[in-house]
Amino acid sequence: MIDSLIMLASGAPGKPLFSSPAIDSFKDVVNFWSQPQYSLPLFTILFVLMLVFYRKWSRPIPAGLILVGFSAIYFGSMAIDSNYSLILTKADNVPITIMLFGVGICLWTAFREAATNDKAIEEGKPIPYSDRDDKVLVWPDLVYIELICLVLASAALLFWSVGLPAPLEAPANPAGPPNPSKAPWYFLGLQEMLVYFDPWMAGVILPGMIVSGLIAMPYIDTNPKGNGYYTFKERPFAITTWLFGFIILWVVLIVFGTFLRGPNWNFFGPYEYWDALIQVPLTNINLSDYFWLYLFKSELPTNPFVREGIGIVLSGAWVLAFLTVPWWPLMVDNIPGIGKVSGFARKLFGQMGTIRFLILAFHLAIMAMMPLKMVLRWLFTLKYFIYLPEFNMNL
């Protein structure tokens, strides 16, 4: 059944239902603009322009044309290029539309709420159902709606198996695995790192960076506003540090791993044919080869601590930097922009103390080393800051 639908929807197997010079033109701008190294900055404007103008968009008239647009793209796509369809109709890709439209879904309630709060808060009046009795009895009310829930998801779930066939392939088959070979949906974004950074840093120091975060949240933050009812304007570093971190550096991910990467594990944009045959060179350069190769015209030392001394005291400047915001020099206060930072984190010293803010800025200082990363190989061929075969130590 869904096949006889992407093929209705394509008009032939392997032809666009819909195309013109225009049409083509217009692939083409997006998948020059899908390149990881437009595309994150792209999605991080977003990400900024979605928090300063929440009180806009998250209007009920706003919120359902952004809706109606990107629903209309998103899916519309499907008729003027065939290799999108493929790649949306995928039984394994399912979950990526229940998962966009989902998140959508929650960020426009959430920043809705917040919108409403906020306005409250700033003319004085009660917060919006801050006065209604909340309690609700397990029997029979909680029973009920999970009663229903349970009889909804089972249905679901019912259907979408029914519909779509289970993704089962050939026996597994170490002599031809699958090109690409992905992992499950919900650690595409953990696959990404891997490209990024040494196993050891992407699947363990990454990972457990995330759960020490979330165990340490509720002690790091101890601020009561925002407790019980929406709000922006009264956690704004918080909201934005963690929505950050979900968006930008999560989904943004799962999305590359499930539109972009193709055969080879190569970047295609979402109007490409993955073609297996096209080999990209792998040119990625160290930081010890820029520094000692280029810039000083010598070889490699041979002791390997001296060898990587420059990316191990950036890294060290780098983590450092983070830690030590609070006692930046009073001077630095004149710099448009790095005053208020160096504000900002003096007041959040003085609100957390000095354990507790030197574990938000550890972490911060990881996650930040991320998109860092992944940008200087994007523009620079950057494989690695520090690296220390020697010792299975790479980063």
Second form
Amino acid sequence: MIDSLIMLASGAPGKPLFSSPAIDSFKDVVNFWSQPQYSLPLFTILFVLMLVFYRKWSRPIPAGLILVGFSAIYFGSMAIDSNYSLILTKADNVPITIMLFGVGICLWTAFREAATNDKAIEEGKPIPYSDRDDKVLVWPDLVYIELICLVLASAALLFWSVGLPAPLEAPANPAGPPNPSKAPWYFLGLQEMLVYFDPWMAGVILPGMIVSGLIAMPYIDTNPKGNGYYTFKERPFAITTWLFGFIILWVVLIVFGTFLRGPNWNFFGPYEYWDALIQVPLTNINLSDYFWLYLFKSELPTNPFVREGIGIVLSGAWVLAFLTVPWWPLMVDNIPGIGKVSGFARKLFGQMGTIRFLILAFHLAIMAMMPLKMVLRWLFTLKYFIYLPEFNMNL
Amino acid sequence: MGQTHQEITKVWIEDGCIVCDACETESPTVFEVLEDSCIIRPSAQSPDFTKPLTPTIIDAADGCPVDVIHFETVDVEGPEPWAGQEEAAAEGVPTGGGAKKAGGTVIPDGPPDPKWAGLLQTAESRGGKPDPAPAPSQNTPRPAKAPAEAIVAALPENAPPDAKQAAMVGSGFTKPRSGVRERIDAIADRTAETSKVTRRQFVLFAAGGWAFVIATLGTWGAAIQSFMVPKVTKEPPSSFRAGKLSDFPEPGVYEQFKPQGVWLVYLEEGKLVALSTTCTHLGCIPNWLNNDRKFKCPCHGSGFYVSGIHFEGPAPRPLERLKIIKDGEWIVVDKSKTFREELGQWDQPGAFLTV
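Now show me the form predicted in complex with its partner chain, since the one above was the form predicted on its own.
Complete assembly follows, chain above in first position.
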């Protein structure tokens, strides 16, 4: 019922409601900037702007304008492109829409409160609602809220399940898997990671490190500031790190998997037809191939460890660089900017002690390696830093 | 001769009794342990009664684990009437009790519990005899309070309580009270003596316990093992006939056996090979794209050349080749035997058929 209404609003499949040369050029621009090598840096820049100008955009009027503008493009695009409308109205993808708006509202709430509180902190006033003695009773205060939430959530689920048909597909056929074969929406970020890493890395080690990092968080981050009240000014490093991992490395990857990944797991723009027969040159090259075949113009060494030596050394240096940030100035004291990073790391090291700092630095190194490898794949079709199929080890 | 000894005129119990029965065991005629408290028997609430029982009362007070038994004494002229009886004591008075310990070691540090004051009063009036030595303030070791106060006063005002205690002990004024730990150990020792387990009992008990542990772990292990193994193992035979050589006339990919998980590939170099249809990345089933001349996986975009070599996407190694042999004029594919390129197995016999 609901989906047929949406269909009606967005035009029949294959034929958009509106089309004109201006709209086509708009679609071309969006499709171009949606290519991952542009869109991921673009999202990162937007992310940084969000953090820098959190006091400005979180005010009601700019936030409302952002909400209206985003909704207009997000839903209005259904009227100008039938492929996009198919993606958006697929019953599988309804949770993506809910997630996007939910994340946006949560971010807005947090930064709005943080802006208010940070202003109060700067002016030396007490922070509203931060009194630890400001307690309420479980019964009736909390239980009433929970009851209302329960009723509302049940009603929403009921209407959702009645209004939208279950996304059932044809019976499974081992000879003909769906193309593309997509994971459940909440695992699309994981599936996107699997494109760039060995299955052992992206399927076991990286998710394991996400879990271990989440477990370690309360032991690593013992700073009591921000407990019970929103703030950004007092916790810039912690909040930036967390939000980068969540927004850029999880939510954005889910958006990629939903809107941009088409047949044969190729990238398509959001307004592009999913052509299963399109030819995309994607030949991937290992770092060792670049090093030996292209740079030295020689044969690959037979010893696998000599062959992958450059990758092993570079990967080790990457991790080591993170682990040794506090001691950087001993070597590169003069380079401006780096001294600042190093000074901050030294402060952290002093507060946290060796073990906790090393755990943090190791997780940061792996977390930072992920987008780096993705960008290198897009720009240089790099396959693996370390390629050791003899031992089922690839990085 | 001026020899004197002390005799108990009044005994009382302060708050904190743990109802341990120790005092009644020592001196059953004086103490009575009730359900949740301990009292002095009314008949024992007269100096005449308590005086002859002085050694047992002192022992009871000494043996009380929480030190709540207190008493007052008077000095009586003459030698101890019970001296020498200790060894032959019919009442089981332990040695070491009596006069030695009564030498001012126990300080009455307060009046009797008000709860018992009334009872004491009635006991005295009922006895009808006035206390022969009714001035306990002169006869008890209470005068020693002055030095005690002096010792405490010598300490700084904010000295912690244990410092005061230490000072009192150091000056020989009070004996150090044994700690809770020692008392618990002492009780444990007594319990261990009374409830000794024989070797046979212990062995039986240990064997039973270990049998229980092993049975539990074994059941768990069996459950996990059973969970790991599929309950239904209906598999088609791993080898099948795939036609004759004449069915594959020209180079290309033959897809008719894809439901069995095999592509038969006639390579340009004149080899017929059986490629597994399982992607080496995470086990999806790729599609053969004839225009691109490649196998392409729909799950994560891995791509393979017609030979099975991986060249794009995340697949870490080439597609596996399956055993292919000739049985007369029939081509037989055996899926149970795989040949992996990265292990150098593609040149082995059985990995290909020469056409």
